[in-house]
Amino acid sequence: MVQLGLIGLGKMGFNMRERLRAAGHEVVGYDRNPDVTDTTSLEDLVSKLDAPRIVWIMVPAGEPTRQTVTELSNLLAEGDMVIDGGNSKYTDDKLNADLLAAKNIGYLDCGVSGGVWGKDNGYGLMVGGAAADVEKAMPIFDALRPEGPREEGFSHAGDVGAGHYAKMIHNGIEYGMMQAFAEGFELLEAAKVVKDVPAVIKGWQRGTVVRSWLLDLLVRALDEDPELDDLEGYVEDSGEGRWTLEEAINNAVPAPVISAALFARFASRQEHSAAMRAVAALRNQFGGHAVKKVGG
């Protein structure tokens, strides 16, 4: 049995606490929501943990994570360890690790995939940091990852930052895969050759080369709403897709699929595109092509 402090009990953190407890570990959680927290503050959380302590952070990336790491650096002691399991940008990890290392506190970054289904199915884990620190936290990783061979649900990706880098690329791939399924769905709907689109997509779940968990989730969504009429075609992006493209540019790696998927999300948020208005105006100017006037 391992004792763990867990900061951030939202959709992911709450389920991770439940999975760890089901595996026999002691988890002391902190969240600003009084309905789910086990403690009243970070200081209270640290006081309830036995040294050497391990504290896992699951809060939004950026300033919330940096503030949490800074506060923990003043509460934890030599030999303790912090794991950032959120979606932090990998360049933040060295800053966090250096801050903690000044007080001999260890640091690991861990990309976590699995979403709201991870509580039952397990989480895919990508970890960056020193091998000795990874080994100390392995009972936690083993409890969180899916059942089966460790190497199929867990990887020690490299030094500090490598875990979040691997998760960033993972999410970029996810963008492309989702966009491909979405475009296939729209084409099936538009052509009208196929009479039962949900049945076709459901039939891809076994034996085909495109079978996957994302496909299973699309089937689930179509079971609930066969034409997805209850949803607006408005899609946010959480940052990892943009960071992936930044890395593609920095490394001169062509990434047309991921870039198109990200730009499709941008397009989904435009009620009226200034670019398309400009194209319409240009076609009208050089060729007299018909345009559709606002309100016409």
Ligand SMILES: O=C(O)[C@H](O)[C@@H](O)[C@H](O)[C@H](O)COP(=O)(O)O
Second form
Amino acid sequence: MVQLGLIGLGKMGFNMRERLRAAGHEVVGYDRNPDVTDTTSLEDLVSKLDAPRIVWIMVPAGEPTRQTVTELSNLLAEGDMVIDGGNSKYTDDKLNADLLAAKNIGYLDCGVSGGVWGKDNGYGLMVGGAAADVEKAMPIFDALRPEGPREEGFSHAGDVGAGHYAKMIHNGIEYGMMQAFAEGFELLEAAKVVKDVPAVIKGWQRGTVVRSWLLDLLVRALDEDPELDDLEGYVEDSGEGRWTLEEAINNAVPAPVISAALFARFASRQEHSAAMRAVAALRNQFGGHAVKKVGG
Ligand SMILES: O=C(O)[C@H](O)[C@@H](O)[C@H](O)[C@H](O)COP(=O)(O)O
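Provide the structure of the form predicted in complex with the named molecule, given the form predicted on its own shown above.
Below, the chain from earlier opens the complete complex, with every other chain and molecule after it.
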């Protein structure tokens, strides 16, 4: 049994606390939401833990995570350790690690995959940092990861930053896979050759090359809404896809699938695309091709 401080009890952190407690670990959670928190402040959280402490951060990436690391750097002591489990950009990890290292506080970055299903199924984990720190936190990783061989749901990806780098690329792949399923779905719907689209997609769940958890989730969504027409075709993104493409450019690695998937999300948010108005205008200019006028 180990003891862990957990900051951020939203969709991910709340379920992680449940899974860790179910495995017999002691978790002291902090969240600004009084309904879910175990403590009143970060100071209080730190005071409730025995040294050497391990504190896991599960708050939104960017400023909220950086701010939390900064506050912890003033509250923790030599020998303690911080783990950032959020979807942070990997370049933030070096800054966090350096800030904490100045006080001899350890740091690991951990990409966490599995969403709201992780509480029961376990979370896929990819970790960056020193091997000795990874070893210290292993009981926590073992409780969070799925059952089965450790190396199939956990990796020590490399030095600080490597865990979030691995998660970034994982999410880039996720964008591409989702987009491929989505385009197949639209084609099946459009062509009307296939009479029962949800049945065909359900029939791909076993034996086929494309069977996968994302396919299972698509089947689940279609069970609830067979044509998905309760939904707007509007898709946000949280950064990982953009960072993956920055890496593709920096390393001159072609990534046409992931970039198309990201741009499809941008297109999904446009009601009145300037680019497509320009294409319509140009076709009209050079070829006299018909255009549709607003309100016409
Ligand atoms: O592996 C996972 O569990 C998911 O990738 C998870 O991390 C989350 O759902 C993404 O952050 C969504 O990312 P986008 O908002 O960029 O689609």
